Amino acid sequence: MPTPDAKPDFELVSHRLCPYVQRAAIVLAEKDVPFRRTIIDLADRPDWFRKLSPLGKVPLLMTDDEVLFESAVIAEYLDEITPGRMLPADPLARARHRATVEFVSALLSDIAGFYSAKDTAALEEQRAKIRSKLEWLEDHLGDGPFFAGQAFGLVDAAMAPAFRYFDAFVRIA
């Protein structure tokens, strides 16, 4: 972990449309952390990227001599090393928020399935999954305007990329 007076040099390796990259970028922006963005073509991954990414996915957060992967891990790391917290202090509430971030990851997977549905039946199956997850989220929201009330948190950063799909849902489904 960097010392309080040392500022790490962050590079976010990304793809233009990846919602998981967007999560990391949202946390970086929310925490006012300067960073550089390197965009790669996932259809033609560079050799240097394959060596750094054990899962072959974006985002990667490179800092000093370290590389972090997985958007939830990157978001929590950024939260821990910067002022202000985006996760609750209470251990049980923090665990519920982490679980909800994972739940939102499943929602994003369902959204990808919606866009790649091969036929009407598959489209309807994905639509039902998405609707079910959105209903669950609605039932578990706090008093707003954010997931847990007045403060923007990691759940909100995880969920925000899903909002860009809502107009398409109305048109397609």
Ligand SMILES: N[C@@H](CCC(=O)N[C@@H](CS)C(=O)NCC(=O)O)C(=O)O
Second form
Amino acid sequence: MPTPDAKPDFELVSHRLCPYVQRAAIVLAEKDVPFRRTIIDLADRPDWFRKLSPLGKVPLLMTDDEVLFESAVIAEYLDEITPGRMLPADPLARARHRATVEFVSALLSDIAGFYSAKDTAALEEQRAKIRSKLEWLEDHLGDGPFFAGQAFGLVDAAMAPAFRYFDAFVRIA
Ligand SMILES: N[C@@H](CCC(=O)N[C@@H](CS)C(=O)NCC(=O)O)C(=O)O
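Next, give the form predicted in complex with this ligand, keeping in mind that what was shown is the form predicted on its own.
Then the entire complex follows, led off by the chain already shown.
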């Protein structure tokens, strides 16, 4: 494991509102890793970003000589190069946590569908999807306070950005 001094110089390519960027930023903060943030306009992607981002999406984590994409991969990488583990040691439990991160990504996608719904029918459809996913999560929670008990983990970092929407949603619908 690299010493703190050996850590690359990290740059997080971001969009101000992106919940996937926030996942990476949360893990960086949790692991006390300094980083620079570069904010881009997704409606007017700079050329350098188009070249670096194979899917045209944020976040990107730029290290000294690599560019990583996909928030879950970035989060795991950051976890692995820093002290402490945000995933369980047991392979089966770890697989379950990774699956839950993926599940929460689907929830974020439902949330995006909710706030961009074109009409009431679409809004209701997304509302039902969000409710059903939150119910599944509720059924899979332990005693807390975090997903896996006392320790804040990658599932929590993945889910945390979803909470920011809920107050606004109560006002919308
Ligand atoms: N699976 C990706 C999703 C990232 C994502 O959807 N980012 C959005 C902003 S929140 C984006 O860049 N959208 C641009 C596009 O889809 O063209 C991840 O987890 O990093």
